[in-house]
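The data below hold one chain only, encoded as structure tokens and taken in the form predicted alone.
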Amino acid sequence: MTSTVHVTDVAKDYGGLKAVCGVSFELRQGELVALIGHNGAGKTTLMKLMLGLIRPTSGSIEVLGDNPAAGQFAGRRQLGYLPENVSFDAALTGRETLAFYARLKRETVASALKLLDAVGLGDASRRRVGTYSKGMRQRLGLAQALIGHPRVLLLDEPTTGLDPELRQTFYEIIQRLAAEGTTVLLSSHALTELEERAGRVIIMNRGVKVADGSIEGLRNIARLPTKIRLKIAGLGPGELPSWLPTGAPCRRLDGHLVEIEAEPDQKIELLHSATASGRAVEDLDVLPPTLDELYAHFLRQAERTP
């Protein structure tokens, strides 16, 4: 798969702030990769970095073939971006602002107003900016950041201010996109709509990268339990299974359901306890670990490295 995005080693200080610490990672073409960590952790100056909006204090970054930080930009108008915070005329209409964007990018005005209709805008193209919500300038800002089909699209917490319909439509967008062959960075604080998205993860740390790889991948990593819900027939009140090793951590959930954490090589073995027990069992959940706890994981890890 051909790499888009090469970031090796690259730092940025602000005076005595470092914000970012000797981050190195390569993306690559058609991925969708989650760029995640809490506020400060460095996720924006690496967007703005491969933008060359600013320039790192060491390392290199190199985008589509372009080095931004000696101002080779050639390949800037296939980049999309949409950032945390968007602003516009707030005396154009929607149509004017997205054809406006459109001839900067060198793309025709009547694809681009295409777009409107796809991020919801379509009835209220003609209305003036200063009229929209927090959600529909989102929305706007989206389409902007598509214009032109980019081949690398940068996403900072973009699903901000939208609705569930529309962010279900903009992960469809996405998805599409990235199949299409576009790379796709997303940084976003909802780690529960990314983790049956994004096909990579990186977590970021107070400007250091701490994990990089696919949610399958940090588990492994990890080796953080996984919730086995059983409800089994027959199981008396505050009763728990016989079958359950010595030790392994257990409760009750609703008066009815068994929740036991198993380590990742017990997994099989209880199922095939509780399935050999001679109860029923009524219905069974297997919950591997979430996005939130991999995430809070390698983030107290880090904390506890030197």
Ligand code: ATP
Given for the second form:
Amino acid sequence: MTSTVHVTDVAKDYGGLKAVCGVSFELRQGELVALIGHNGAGKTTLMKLMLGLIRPTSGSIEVLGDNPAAGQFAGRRQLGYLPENVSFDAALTGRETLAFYARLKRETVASALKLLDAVGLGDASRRRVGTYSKGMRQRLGLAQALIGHPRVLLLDEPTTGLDPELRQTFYEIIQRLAAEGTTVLLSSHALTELEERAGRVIIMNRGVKVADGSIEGLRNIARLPTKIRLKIAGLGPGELPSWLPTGAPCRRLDGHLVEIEAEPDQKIELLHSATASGRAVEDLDVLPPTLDELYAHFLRQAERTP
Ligand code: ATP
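Please give the corresponding structure for the form predicted together with adenosine-5'-triphosphate (ATP), as opposed to the form predicted alone shown earlier.
Everything in the complex follows now, all chains and molecules, and the chain you saw is the first one.
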């Protein structure tokens, strides 16, 4: 797959503060990548570097074959960006706002206006932006970022302030764009909603990239236990199954439920023991480590590394 973004050993200092430190990665066409990290981890700084809004202190960046920090950045028109805090002219209507951005990007106004329907603002398009709710302004920001079918889309906390219905629509829109070849990089603190959707996750900690891979790949590296929940018939109050391997962390939940933390290579053996034990297993849930747990693991590991 063709690479659209190359970030090579990039650092950005603000005085003595290292906002980004020795970060390298490559983004490919059609990838949907989540950029996650605590407040101040360097996510917005990385996006601003890719947009050419700021220059790196060292290292190099290439976006769609260009250096964004160079004066003429031809690729900029093929970039979509939703900033963390969207602000528009309150006196303009939604339509006027989008028409303004369409002209800036040299796209047809008619195609840009269709995006208002896509983000559910069709009915409010003739109202002044000053009367919009926070979520409506966020929708307008998203429509603005989508103008011109960008080849690279940078979204800084795009789902903040969106209601659950639009979150769903939002992910449908960006998944469709990624399927059509757009590179989507989105920063977010909403890890649960990224779990099923991001093909790849980059974790930042204090300006440093501490993990990068698919969720499955990060699970293989982290080797965190999988939670196995079993409903076992006839288990007495507080009783634990006799077939549990010694030392396997296990706790009782409500009813006849037992939760066992299984090491990755113990899972199958545990399930064999459970079904061979003679007591009926009435229900079973296998819960692999969540993105929240993986995130906490990689941050802990980074903090331990001197
Ligand atoms: P959040 O999740 O809160 O949006 P972030 O990961 O996007 O955080 P950045 O905005 O990239 O974090 O900031 C990284 C660090 O760089 C922070 O310590 C921030 O205070 C600092 N920083 C960012 N912009 C500037 C600036 N213009 N001048 C000085 N320091 C800055």
